[in-house]
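For reference, the chain that follows is the form predicted alone, supplied as structure tokens.
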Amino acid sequence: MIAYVIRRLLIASTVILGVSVLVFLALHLAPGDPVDMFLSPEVALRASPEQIEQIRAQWGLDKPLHIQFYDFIVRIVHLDMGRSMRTNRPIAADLALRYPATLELGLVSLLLANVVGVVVGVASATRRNSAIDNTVRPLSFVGVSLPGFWLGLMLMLLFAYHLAWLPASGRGGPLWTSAGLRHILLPAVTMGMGSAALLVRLVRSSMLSVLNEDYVRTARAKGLSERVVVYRHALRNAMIPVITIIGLQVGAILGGAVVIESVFAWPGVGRFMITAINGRDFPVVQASVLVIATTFVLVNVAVDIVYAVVDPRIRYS
């Protein structure tokens, strides 16, 4: 297992290379210097060649692209992602604040979407073609279907401004408090209702092809009440691919923070990035995606453990 995981994680790194391969390339391939974006108009207007690439030089913009590549991996290497050219300030210090409340909304929507997806999924099944089954099958389809930031819109437009029960935008301070909770619920909703929708559908599948195994028939010949052989036997096993599935999904969730944050103003790495791309700031794009990719890496590196533990057949050689 141990030697297992150290070949995942050296994968791994090769993927995050070629994320930031390509996340530079579009970057500076992309129409438009960002030294028109860094300066105003105004002072755009009035500096001299001799200053703007005076500017060029302080940055690094006027090297070679390799050369520029390779200066951004050593920085990185040496846990320095560099300054952000709008703000001067250092880019690991603002990822700091703002990687704890992409975490939290992560975590959130993803626990919305587990919880939703496996029970609503087991009760379809376990109930097949009753109203139940009938009522989730439509409605799973459309949850798939809504664009997040339409639904997002809506879900503002109902519960802020015509009921008046939730916050619309911000974050409201710390999970555990009443603030916290309220403000994190719209944008927590959207995010994760396109990944229950998914889990439901698939936990039925899964969970019918399951039911009628051999296993399953003997279990509740021996007399197993029907939650026991449900959860415990069936549940079980079915759960490998939905577990597949999850591990996907936070890569759609963290993709999708970065328009449901700006949508709902929260103030995760998403919304930052998206700042940044607006203003061409290249370290604090190239940052930002590093640090989503790396942790949807991780993540699918941690799925393929889980494996192992919940079918015990499962072993990495």
Given for the second form:
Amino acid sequence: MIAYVIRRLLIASTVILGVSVLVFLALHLAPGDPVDMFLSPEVALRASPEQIEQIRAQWGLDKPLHIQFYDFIVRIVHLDMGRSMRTNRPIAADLALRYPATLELGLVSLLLANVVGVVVGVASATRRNSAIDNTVRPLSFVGVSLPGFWLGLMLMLLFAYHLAWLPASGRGGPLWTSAGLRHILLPAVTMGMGSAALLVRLVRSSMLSVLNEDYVRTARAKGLSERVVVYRHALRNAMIPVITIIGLQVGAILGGAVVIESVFAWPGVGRFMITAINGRDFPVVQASVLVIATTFVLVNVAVDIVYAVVDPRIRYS
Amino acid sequence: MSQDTTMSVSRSGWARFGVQVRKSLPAKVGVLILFVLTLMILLAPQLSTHDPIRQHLRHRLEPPSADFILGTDHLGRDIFSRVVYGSRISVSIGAAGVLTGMIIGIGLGLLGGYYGGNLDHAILWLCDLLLAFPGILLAITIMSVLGSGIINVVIAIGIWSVPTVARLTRGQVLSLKSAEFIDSARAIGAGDARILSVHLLSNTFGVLLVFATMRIATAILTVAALSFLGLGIAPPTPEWGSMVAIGREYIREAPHVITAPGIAIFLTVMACNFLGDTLQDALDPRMVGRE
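Form predicted together with the partner chain, following the form predicted alone:
Following is the full complex, with the preceding chain placed first.
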């Protein structure tokens, strides 16, 4: 088991290293002079050649590429991600402030998506072709097809502006406070919608195939109540394919965070990054991309390790 | 045995697709929406009631009326005409991006799966690397470097599609390459190029077609999201995502500005998903009778 964990971590670290290379190279693969990425358009217009050379030296862009890369990696290993070109604040400190907000929003939407996905999926499968099932199936297609940013705006229009039940944007405070909960509800529902719809379809089809298995028939024949049969016997097995897509769900949610945080002015890493892109603050963009991708890779390693604990066959494959 | 795990588009596959469309309501809805969309794309100049870029500043943020069927935006531009013209931009960029990704991804997947060894390892590692950027993040990163613009969005969507297509193709090739018909082809003297292009590619076509249909749906969503964030297609070009981004500023006073483009994105994506699902049921014999 330890060997498996070590192997998995080694693979993950090569991927993270590769991501760092890509993020570093992005600057140099861009058309034009890399120093352009460190200048806002208004500065670029009035900057003298000397000023441009000064910026080039300040960011080490005058050194050979391999030295620049070495410096980049050394800084990252020391969790020094440089300073924002706009605010001149240390980027690592800014990210540390915003990371918990993204994590909180991600976890709440993941939880919502899974609860809704499993409950509705099971209800739909156990009442096949009923009114519930016939409503849920087309709705699940609607859920995966809605553009998140538009859904977010529509929910905001309805619940924040028309009904005035929930705040339109921002983070209200810790999750355990009423303000915190009220603020997170709209962005979390928006972000979880796609995953919930996907899960409903997956749980439904997985449940349907499991409900036809012999052991389910045996459980029924033993006289167990339908609830026990469904939840204790069928659902446990039906969840296996569902668990395998948790890694994918986390990806969708982390990617979605970048967009949805911007819609709801949620003070997380995603919004930080989009603001940086629009302000041409490239070091912040690099650091944010790196943080989100690393989180995603590490979550996948954790998920893989959990599978290996649950299902020993995986360790030896 | 390996034949069971792949989908080939045979005549019976298409016939089954026709049957599926006739008996499934979502499939019919999907076909109908795509038909209307095709009309919009082809007949945009005839269908639109105004020039999509022309500003009517005396008619700013007007609600739907006889003159402006879906109302006007903050510059008095006709939303209906912009949605109609926007179909050309949103759908063609999504489709072109997926096509680019498919061509590169299929090439990498065929080579990796067929030749194996270090080449395969390198391709897999590259895919893992690109897949480490969750969801839209890869496209956003690429756009942050390249800057907005139609060609750049196509490139971003293309690169974002490559790893998934490559892995899918590689998986299909691995399950097919020891099949008897490949051995037979080799026995009668077919070279690698012929086996790859004729035998392996044609037999993975079904899976790839289903994937492409569903991927176009996701690509249209991604293009719209990029434009919404200000990274995709810049105004005044009528693009559905950027129309929502503009309308967002006026959401309280004129919600109709974001309603129409949002519904257009949603219906197009849903139609592609419906169609992809129906294609999958029709082309994959294992699915028959499941529902």
